[in-house]
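A single chain, nothing else alongside it, follows as structure tokens in the form predicted alone.
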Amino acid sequence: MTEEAPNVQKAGKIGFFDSGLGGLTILKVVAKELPQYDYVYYGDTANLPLGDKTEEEIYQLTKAGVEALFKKDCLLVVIACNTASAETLRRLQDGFLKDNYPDRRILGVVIPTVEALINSDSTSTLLIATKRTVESGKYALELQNRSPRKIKLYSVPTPELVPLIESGDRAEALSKAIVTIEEEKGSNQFDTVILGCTHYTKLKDGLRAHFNSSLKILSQDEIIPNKLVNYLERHPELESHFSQGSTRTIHLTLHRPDYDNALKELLGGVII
């Protein structure tokens, strides 16, 4: 997270965008680390998952979500979705943001995760992610551009995991993730697994229990909060314009009754 901070003139909120509920795990840990700020979450659940959409569809849906958050007074939006971060973040920053909202900022989750990998002692890593995230090659590109040392990166798409996690079938999702990782270990040697989708944070404990100390699991809910803290410390002119009412507001484009329990579990009660 290295973008220049805007010269904002009014109090505002911090926004989070994702296609479903995965990004709520990121909001939860960020709000725990920085409880004083006001947060708005926009989950485009009507178009879940983004991982099976075209690049243009992902761009248009992400742009619509980000703009909705800007209209809700968010000065900073975190795209808490790897697919959207990989496919559209730079295009949004270089075009849409400069042309329409030059006083706002958009951050993603891919670069902070790559930085965490570089700062680890990994020499060979497996990325599991959505089909679009893997096909984008964004992780490999950022790793190549940023790492001063050689880290091998293997990538495998796991498109079946998001629907399972969204439906509440974490046991089946965990089982499929374990099978995928074990199959990859049969042909490639790696010491670390990147959970390259914010939904997959729900699987980290089960994966760590299964693989014990044989694999290190990088989960984005353990990466993004400190990265955001560091970003705000580097940009006090931005931080000083955030409102501090400790509110958390959730907007979903399609609501289902089973989301209520997930929202309560993640945030302990919210405004929808």
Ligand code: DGL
Given for the second form:
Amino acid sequence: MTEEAPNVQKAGKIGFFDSGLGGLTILKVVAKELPQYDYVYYGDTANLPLGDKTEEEIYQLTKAGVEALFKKDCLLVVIACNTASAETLRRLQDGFLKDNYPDRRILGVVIPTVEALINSDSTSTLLIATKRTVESGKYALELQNRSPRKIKLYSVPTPELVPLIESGDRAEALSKAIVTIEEEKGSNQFDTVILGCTHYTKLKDGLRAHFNSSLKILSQDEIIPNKLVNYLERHPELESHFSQGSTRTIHLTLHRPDYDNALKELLGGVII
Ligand code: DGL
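Can you now output the form predicted together with this ligand? The one shown was the form predicted alone.
Following is the full complex, with the preceding chain placed first.
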């Protein structure tokens, strides 16, 4: 018996959704690994940060972003945002996708990160993430459901980091992240820190330089690209419908002049 090919267009793109520019750090590495595909990025900068909003607001904003990407011919959308993945992925897949776009796919970033943690040698981990990601309990739940061994998970919300990173104040964001982690180290033992927000990938070098080998830093730009490559290898029925024009299109719902430098740094050398 052969699997029936889904009824999808032949010119499909890969979409990335985030509330701001954080998801671009993931797209940058994905596009390096898989340069042949056409990528569309949707950054809902007008509604940033998502991490302080209600679950329903996050759902509606994420659904709008995903739908905009589907209308731009994306067959697959990666929700490159932990807050949106934690709060909306299951609901989007089970309702919105099945009812409206049964041949498209939506992937998130929480499960691949939990899998990377399970495959590491960590026994005790600190998650730093937005308020909603922490409150969702999604990391703890997926870890409990998937891990064959006990990994202790602590989590602490760091809501001040996204606005600082988004406005380009990386030094201030880094020093706040270091203070938070040091404080947690005062009361809990952990060997690994999950940067559970795609914006925080920008802090990974500074955190590694500060903590040296005393802490392992899990950063999603080093996790998601390989997982996506692997997913596409396992899903040729989807991959075979992707167009291969090597284009990158960026849509921001609100553009600020200071974003230009960030976009240049993140996308240097690729076509916008
Ligand atoms: N990059 C998003 C995440 O991974 C930031 C969410 C926000 O806008 O607060 O959670």
